[in-house]
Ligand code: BGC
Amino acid sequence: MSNRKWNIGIAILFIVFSSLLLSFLFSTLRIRELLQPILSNEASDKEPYHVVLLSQELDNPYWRSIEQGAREASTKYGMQLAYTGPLRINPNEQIKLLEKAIAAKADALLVQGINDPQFVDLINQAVSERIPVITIDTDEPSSRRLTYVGTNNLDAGKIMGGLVATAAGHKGQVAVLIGNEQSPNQQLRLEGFLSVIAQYPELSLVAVRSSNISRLQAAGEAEELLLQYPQLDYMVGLSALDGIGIAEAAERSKQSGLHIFAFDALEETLERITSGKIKATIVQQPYNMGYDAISLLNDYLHGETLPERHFTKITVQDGQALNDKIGATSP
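Output only this chain's structure, taking the form predicted alone.
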């Protein structure tokens, strides 16, 4: 009899314990249900990852294309992109804007290298403050940046050298305009170009001059060269406005036998290729630079190791390539 009472007691205790356990479970579920809207709101109120893209020149079409690529990738990865830069090319202003971005505690920075020790120090400061930095278009290899995204400018110069050497039949006079003597990009392009030209003793380099990234100055320098070297056969522009400036000088000087090679795909450059006034241009991929930079940043945030450099594609546009493109898009 005592065993029966004992069993009944255990059963009652089990029922009571089970009831309490179920009650606790239901209460927990109810509390979670009540808290879910609050937790969801907190998650939705969390600010997105804030990236600052610091350009060389705010409304430059080339940099607007970089911005477009970066903005589309930012949307894809749920980041917020702020685009800024000097109204006109001004390295000192770029330094000030980088200082502001660091002070504002940006989550990440995409910047153009400017070959300036103070700028390098600021990049290193940002990294020390756990702000990842990616250089875009122009590298700062001595800094602590994560990676460089942009053109392989040494290879671009070699391709340009090959274009000129082939067109010249490995002989003739050549002059070069570069955008800025202080620009690492320009120097790398020039280095690559000269490494090819040096292979042909009858292909003579008569001058290298700077346009200071000015169409007007490019035209002026080209006119002077045409007067100084009346037998000049080939002129090369290694920055975006140089080819157009050279073409204007050739038109004013009525120099019809000059073969002009340009850099970048400005609309006017392509128009002059179509009309035969510029022979060819080397085309960079600024949209891809912006898009790839954000994509690589996303990879880094997910624990991936980035390459030291990420080179974007370069292509050559000449009259034949443009005619083929127009033919492909015609009805």
Second form
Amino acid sequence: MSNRKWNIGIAILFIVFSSLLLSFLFSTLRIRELLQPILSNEASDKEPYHVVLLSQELDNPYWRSIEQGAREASTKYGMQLAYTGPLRINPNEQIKLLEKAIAAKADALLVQGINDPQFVDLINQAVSERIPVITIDTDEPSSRRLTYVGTNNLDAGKIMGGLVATAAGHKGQVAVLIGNEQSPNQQLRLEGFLSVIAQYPELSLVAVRSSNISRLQAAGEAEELLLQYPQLDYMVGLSALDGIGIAEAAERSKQSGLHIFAFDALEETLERITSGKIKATIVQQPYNMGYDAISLLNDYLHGETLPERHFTKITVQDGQALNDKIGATSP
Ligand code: BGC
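Switch over from the form predicted alone to the form predicted in complex with the ligand, please.
Zooming out: every chain and molecule, the one shown earlier first.
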């Protein structure tokens, strides 16, 4: 065969091969194009990541703030949040709700520690079923939870002790309301408070009562205490609704000389600080607790190691601090 014929043959082969290759490429692209809607549907059909937040009391305004923070962070990270809890404080129901959330195969859990062996076992069961658990507001340190997000309650109690001791000039009678006797966060706050008060022999603690985190019960207990101890100078509430309840009792019993110290920054607490009925409050960051817990969960899901505890900030709000704030924001 002549050279010319060879060249023509090779050129024809080249053209045939190239057109085959091109048509192969085109059909691959076309198939991809056709599959695209199915593939993206599959991606969006993927179940969202379900997180359950279990509160101490469903409609308690403090817990609603935690929920709000957790909800906003969940939206940011494309997670779905289910918020649940007993209607009224009820640790047995918290145990049942945790059981249910595990049975329903939640992807992750945010729970308040309640210092109960059955609750600890359930947290551990969840973790062994690969459901990450973060404790929020109150720790359950003996469990296998990933981390704790909330206040350093012992320190908060000490700060409260310092506030009362300073205001009292280290002498007088003081009574305390705690939210709940079993709650570890309340016990830690009380422990911190007492460790400071004990340094002043003339500052005597006359009673510790429980409000069962109810404002009504706080008011009732405070009224009784005022009758029982007519010399009472200072009353301290260690959970969110206690200070408001104590202030109501003082108003009813016309005890304008009582100095009240509260916890948390609910609107009514701040109003009473402005009007001078509550002296000061220790402000926790419930919104940030919710937000940070979800952010830390997201970090964990991306392979990061979490700290053993993540303490959210506490500050003291008294009349002076509020007036400064109002002054700073008014035109
Ligand atoms: C406590 C919560 C509690 C709430 C009740 C807060 O100060 O940190 O544990 O549920 O008060 O009102």
